[in-house]
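Starting off, we have a lone chain in the form predicted on its own, written out as structure tokens.
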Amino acid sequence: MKEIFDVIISGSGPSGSILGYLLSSSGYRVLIIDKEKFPRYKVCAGGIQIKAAGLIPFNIDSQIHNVIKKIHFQRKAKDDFLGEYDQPLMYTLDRPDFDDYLVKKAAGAGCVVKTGEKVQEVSAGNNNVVVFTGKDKYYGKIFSGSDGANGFSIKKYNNYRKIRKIIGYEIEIPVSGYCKKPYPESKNIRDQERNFALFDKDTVVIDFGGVKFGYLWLFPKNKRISAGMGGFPEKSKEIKKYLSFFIRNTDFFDINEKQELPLHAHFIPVRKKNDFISSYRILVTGDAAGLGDGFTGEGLHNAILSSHIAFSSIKEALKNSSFEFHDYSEMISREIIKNIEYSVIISKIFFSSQYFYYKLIKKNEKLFKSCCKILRGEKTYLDVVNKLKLIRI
């Protein structure tokens, strides 16, 4: 007798296996099918914000390798400045090890949980979904696709048309250690008295000027640094450019001009108006709804919050027999999409001006501890932008 689901779930990244977790947590019979097994790589910078973090049904302290609550800003390698909040505003960690510890955390509270298996078809009927995989099928009455940027759900949903897009490229490169690098001798007091430590653990460094409209960052983890640097897709080629001449002229990272660089290239997609979200028994959640942030890139924030909409949602259709998950829709496009068109706007007017801005956030403190705000969750971007009366949107 074949075995009904109340839930599939395609990607057991961290909105699949969240959201698995939820509804495993709360009784519902859960099945979450990857491509992967795991652990297994995955290009991240790692860095994971306090108002994510917050999302997480359970403790992560043992996934989280530095704290960050200072900033150290720089354009085009020089021009540097060092901002600090009296409070943290993000955790680096590892992707594989978290997303694995995620994983296992979903399969304890009772999620079947299947890897080495890749999703190629769905069919939702009036009655249940059929989902196919290379290797078998399976029933339930909803589908979540959760399966990322470069997943099946992303592109079936949306018709396998051209997505909105930012891409990174990133490396993972070893250190021996965290080492002081001060600012130059200035005569300026307030540099001598902002002397850091470039690679300190509580730091991470955001480089604009290298492409027009990105930025590079480096994020201090165990022993590693991960170095990358995102932007326009047709970028691309002056994205590596520069991000290898910044890592091979960095005194901190030892590596000569001839040695190789494998970097890892990553979409982080950003959804427009019409890009899909919800139908009859299936909603997508995380980067399979195009929830980066236009300006950041960043995505773990807006993919967990949509696993707790989604549980929600899924709650109620499962309660009440309905599947045309429309609260679905207007939650995630009232909680998030409307902060996303904010992100965007903001990112083409900052890169548009960029060093105008840069300077101001530089010379304003103000306007940098609204940076950490927004970072930390406190604010949205309407509410700075109203706040300090920057833009009008």
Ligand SMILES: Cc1cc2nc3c(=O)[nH]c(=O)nc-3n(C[C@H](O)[C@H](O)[C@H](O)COP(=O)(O)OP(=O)(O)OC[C@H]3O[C@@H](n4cnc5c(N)ncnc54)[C@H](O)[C@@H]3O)c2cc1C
Given for the second form:
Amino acid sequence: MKEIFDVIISGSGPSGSILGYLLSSSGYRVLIIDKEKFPRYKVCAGGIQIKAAGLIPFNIDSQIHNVIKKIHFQRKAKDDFLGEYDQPLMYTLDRPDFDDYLVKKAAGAGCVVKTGEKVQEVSAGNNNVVVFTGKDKYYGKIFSGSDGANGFSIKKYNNYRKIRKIIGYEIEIPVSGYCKKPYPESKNIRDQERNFALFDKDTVVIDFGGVKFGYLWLFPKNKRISAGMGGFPEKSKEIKKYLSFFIRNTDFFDINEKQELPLHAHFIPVRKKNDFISSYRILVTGDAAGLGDGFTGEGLHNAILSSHIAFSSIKEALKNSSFEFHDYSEMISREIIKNIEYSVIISKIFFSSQYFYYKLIKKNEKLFKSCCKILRGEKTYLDVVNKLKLIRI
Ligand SMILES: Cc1cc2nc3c(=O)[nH]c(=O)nc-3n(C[C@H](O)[C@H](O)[C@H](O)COP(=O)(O)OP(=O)(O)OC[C@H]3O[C@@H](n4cnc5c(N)ncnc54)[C@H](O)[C@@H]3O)c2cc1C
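Given the form predicted on its own, state the structure of the form predicted together with the ligand.
Starting with the chain above, the whole complex follows.
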């Protein structure tokens, strides 16, 4: 007789592993299946918001590379300024190591973890769910699709072509040998005229204007810089071209025209109102639920928050043997989706007049501080929209 798990989770990225950890720590029987063997590469800048880190139910100090307090803004590599906040804005970490750490935590809490096995089909019947992989089939009471922007669940339960997406390109550039001024040696360089951030460990670089709706980032890790750029998929060619040009021609890196720049690409799904969230015995979390931020493209916070919401909803479902998950849809809508809708509005407003807003943030420290509060999770996009009185709610 095969075991019937309480919950089967597809995907052990942050949302799947944290959901697994929460459930197993409370005594539920959980199976996590991931198509990759860990540690595995993940296309991500590796910036984790303070508010996201605060939702992780165990200590992650060992995973944090840098504590970010400053943002070096640029407009097409010019017209730069340094915005500084008195408290940490976010942390940087290495996704392969971080995700490996999370899945080990889930296993340590009691999850059965199967890696290198791909979920290929799920069927939900009256009494259970059956999950088919290429190698085996597994039985559970509930299925959580936590398998990311490109995984089984988002494709199974939506019309994938119609999902709203941002595309992100990323490359991890070793500091040693590639940076003109590796950050361990950099001093307080705020007085310099340009490129003052040349990889101070507490500074990220954000460059606007390279493509119309998008931005470029440089995030410092311990031994590497994540250099990347996100924007609309229709602008893929322009994004790649500008990112490559930026890496080769600005003052940050020592990389010449002949050196290869193997850029990695991945989608960030930004859900529309009616995209799938749950059905009988099934729910989706994180990127699989399209919970990417429509302005910044970040997804870790919403992924982890959705795992907490799924955890409380699953506990109720198992207690009452009621598996409709209407409460999950309602909570996700209230706690996350509203803010995603406003992130899309803010993105349209900002990027359609980005030079104007760029100058405004440059001149107006109060506005810069408001942006920092959003990053830190002390303010939401809704607060900003209300404040700007741009629309009536
Ligand atoms: C270029 C780029 C930069 C980004 N930078 C940031 C950032 O700095 N900060 C931030 O907050 N967010 C960032 N994001 C978004 C962030 O990476 C995601 O939102 C986050 O990883 C979502 O976590 P998740 O657990 O939902 O999915 P994932 O982390 O994608 O994990 C999904 C897991 O499911 C597995 N899987 C897929 N298909 C199957 C299958 N069929 N069967 C079994 N397993 C499967 C995958 O192997 C993977 O391990 C970035 C995204 C991109 C593309």
